[in-house]
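In structure tokens, the next block holds one chain alone, the form predicted alone.
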Amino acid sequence: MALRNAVLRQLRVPVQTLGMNQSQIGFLGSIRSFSSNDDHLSREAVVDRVLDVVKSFPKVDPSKVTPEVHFQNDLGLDSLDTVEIVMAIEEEFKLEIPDKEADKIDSCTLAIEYVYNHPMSS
């Protein structure tokens, strides 16, 4: 509890009012404007940074990459590949794939649709 309210004490909250003076304001005092995450990222540039990681990867030909590619398919790559390449993606977005997802990702598109859809990809 003593942590809690140290905390609370140092936490900033910006309050803003939308062109109203105090008598129309009321009991309210003012409205808080609270983030959204509105800087998620954009599908193009999920697949941009995607596949410039596929394409960075040693045991690949970055000619044969595309937003389709299966990793083990299309490019050759073995298992252990396929984790090293989940790996490097959750580095480049700053995300923690559990393994049981992380073992479902076997192509770029399945990595798109995941780092996408994940509300922390940054």
Contents of the next structure:
Amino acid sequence: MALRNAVLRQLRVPVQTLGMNQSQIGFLGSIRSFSSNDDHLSREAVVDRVLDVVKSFPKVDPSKVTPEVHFQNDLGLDSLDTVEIVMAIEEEFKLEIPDKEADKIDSCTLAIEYVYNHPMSS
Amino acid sequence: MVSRSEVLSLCRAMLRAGRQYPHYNLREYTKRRTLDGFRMNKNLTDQSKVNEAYAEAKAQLVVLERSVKFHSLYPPKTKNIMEVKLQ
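Since the structure above is the form predicted alone, I would like to see how the form predicted in complex with its partner chain looks, so please show that one next.
All chains and molecules follow, beginning with the one already shown.
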């Protein structure tokens, strides 16, 4: 017990008051540090990951992949390949996309929109 | 009369079922085989042949679901080397 106190006394970190003026404190006060909304993915992260999934598809030419590319018109895939890509996106973001919505996703734009707006994407 | 969206729904259902296997090799095989199977028949024009193929796939889906339940009773004890992240 005495040893523990002795060690703690050595480890005590000197407290310094940060010299902040009033305007800085006002700014920092507006940042919500425990907001749960920050857990949601940023749009950039979603775009990057969706494009990675599409590029790693063997039938796709990675140089043609852009965030607006259409799977069947631009990349020359067929509907089964679209199903496969949507499944891969589901696995990447740990989602379960119902059939009705999955039928509508036929381009990168729609995929990115869906994932970004889904509350459970991770 | 089987419609295009029904076929795609069936394909999706089979892929989803195959994803639930605890075994890496069964998961990969199911994915590969269902896509190959659907692609093989994708250019059929005769509606009766399409219906036949659809009925076959539906039966296979039932077998697949049962198989997933069975294999989940005996999951593998070690992680497959292919599932280990490359470092």
